[in-house]
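A single chain comes next, written as structure tokens; it is the form predicted on its own.
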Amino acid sequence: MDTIKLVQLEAKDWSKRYALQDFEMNHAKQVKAYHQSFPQYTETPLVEMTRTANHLGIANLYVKDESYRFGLNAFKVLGGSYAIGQYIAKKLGKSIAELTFGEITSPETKKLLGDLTFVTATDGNHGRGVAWTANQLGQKSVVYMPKGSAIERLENIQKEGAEAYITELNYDDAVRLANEKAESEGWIMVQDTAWDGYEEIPIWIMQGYATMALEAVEQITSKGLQPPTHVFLQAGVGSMASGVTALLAQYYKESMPVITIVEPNEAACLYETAKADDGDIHVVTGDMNTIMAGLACGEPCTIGMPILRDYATNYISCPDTIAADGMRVLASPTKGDMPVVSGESGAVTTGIVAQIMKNSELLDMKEKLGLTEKSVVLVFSTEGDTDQKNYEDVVWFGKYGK
């Protein structure tokens, strides 16, 4: 089979781990309250796939289904909407705790703010979330997409009122283009990665993503379910993975689950950074051709890596076939479990769990990860069929089959 690679970092002593003051539980609840103020807010489902889990040889599998998020078929809006809210609060000289959706969209606030333009680069989901939020708040947005982006995703962004373009650049260069436009045009850059001098908005985005994790752990607790022993998180630049990891660390503390980061082979920048384990960021260059468009990023988020270095012990790089496997497993789980429509980037974590548990060639990896019949696994299906044609090609017609 295609190469699946694992790097393990030694878990740090709890007292020596990265300080998580930006992700304290009280603040996470404040972030969630902001999201709840939007009329479209509903908690997304936590799907318990016990029968599928038993078939795989583990005790349970929880799938957080983000295809229901704000009607946008993906989780990314959580980060962009909160960052834009924080930006507006700061501009008004207020705390975000004082602002709700209704207050931000009031004529009085609009008069104080004037016309704002938010700009970003995206493969689709993040840009759609930024465009949707700007549109909901009566503001403008401009979105740049890397070459090879799906036309369906472009059109979905344009339907939210944004100016949106597919460029001839890879993702990281599209980010640089968006930043240049922000500086030259006086626009506000809302990007879910960070670099020296650009850290405040990415922190807000990571905090926004934590709503998804907070919902999940609250659902697990309220239903009286067993807490997860393992959490698998997909990563592009790593901002979602680090935001979710930080929330889990605050919620579970010393009993937090084993965290495993999963990336495509063609864009495994966090894997390469973990493999080097020298304190530096390691980038991946080139076109990064992978069906996991949301994970096709070559430069790790600088503010996310310190969190992952201290709290995530496993890093996996895998081929596109794993994402395709996950899409099919979720679409057709063991009889009696509820199906989940999950796109390429959303399903890769389920795919890697299924492959590790069912493929005898990966027995050593299974043992290294500590996966047994007692394990309870939590994954986040971060997108639905945001590229419907490719979803059908994979799930219906067997594209990227063995």
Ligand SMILES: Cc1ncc(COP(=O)(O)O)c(C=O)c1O
Contents of the next structure:
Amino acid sequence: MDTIKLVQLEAKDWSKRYALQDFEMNHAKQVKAYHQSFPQYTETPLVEMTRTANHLGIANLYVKDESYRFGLNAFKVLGGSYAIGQYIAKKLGKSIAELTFGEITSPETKKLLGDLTFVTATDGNHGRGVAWTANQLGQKSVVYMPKGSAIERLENIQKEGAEAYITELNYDDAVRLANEKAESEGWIMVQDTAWDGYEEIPIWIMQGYATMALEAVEQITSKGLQPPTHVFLQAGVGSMASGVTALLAQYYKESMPVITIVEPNEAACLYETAKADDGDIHVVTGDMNTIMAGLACGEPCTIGMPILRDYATNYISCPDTIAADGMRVLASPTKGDMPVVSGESGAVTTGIVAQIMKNSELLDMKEKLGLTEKSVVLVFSTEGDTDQKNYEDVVWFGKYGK
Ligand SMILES: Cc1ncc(COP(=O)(O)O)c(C=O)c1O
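Form predicted in complex with the ligand structure, per the form predicted on its own context:
Now the complete complex, all chains and molecules, led by this one.
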């Protein structure tokens, strides 16, 4: 089997951990209230896969199914739409707490704002969310996609009225191109990763992901389910993983679950950063040829990493076959459990849990993570079949099987 690698960081003393003042519970509730004002809002399902979990040798598996998010088949719109809301609130001299979807999309607001162009670089899901929000606002968007992006994802962005292109660049270079264009054309860059000097919008995007995590913990609590002992979070630049980790830390405090970050071998920049553990960010370069398109990012988000360093102890790097396994497990769970349609970047966390529990060669990893028959695992299936052709090839026809 292709390599699966784990790096473990020592758990830090709670009082010495990075302060989460940008991610307080009250703020998370405000983010959720903002999203709830969208007519398309409904809570996404939290699927309990108890039989599958028992079959794997753990007590329970909760899967937050983001394929139902705003009709866009992925969670990403939460970040882009919140950041655009915050940008507009700031421009209007208002607080986001006073702004609803209805107000930001009103003709009066449009008149006050004039013509705006939002620009971003994306594998698909983030760009679709930005394009959708800009479209709802009667504004423009331009989206640059890395080379090799799926035509279906491009077309879904174009359907939202965006000017969108598949470039000849890898993800990180596409981000640089979008940034240059924002500067030269006076466009607003809505990127889901931060670097020195570009932090306000990425923080808003990370805060936007709180809705997904808050819904999940509230669903667990209101259904009277056992809280998770382990949460597996997939990472591209790590904004989603750090936003969710911050919410879990605020909600569960010292009894927060063990957090494990999962990345593709070709783009394991958080894994490399954790492995070096020297306080610096470590990047991965090259084409990042992986089926996990949403995770094919080589440069960790600079504002996310300090949160993960202090609250996430495990970092896994794994091959594409694990994402494919996860897609199949979720599509075809143990009889009696509800299936979940999960794409490559959405399913890798389920794939790694299944592999670690079932593969005797990974016993050591299972022990290091503390996974036992008492463990309750929470994963976020962050996308549905956003690349339908590949979904069918993997789930129906066994592509990337062993
Ligand atoms: C479906 C999906 N899951 C997870 C992620 C990872 O998010 P982040 O880049 O914030 O780590 C992405 C990023 O685009 C994605 O599209």
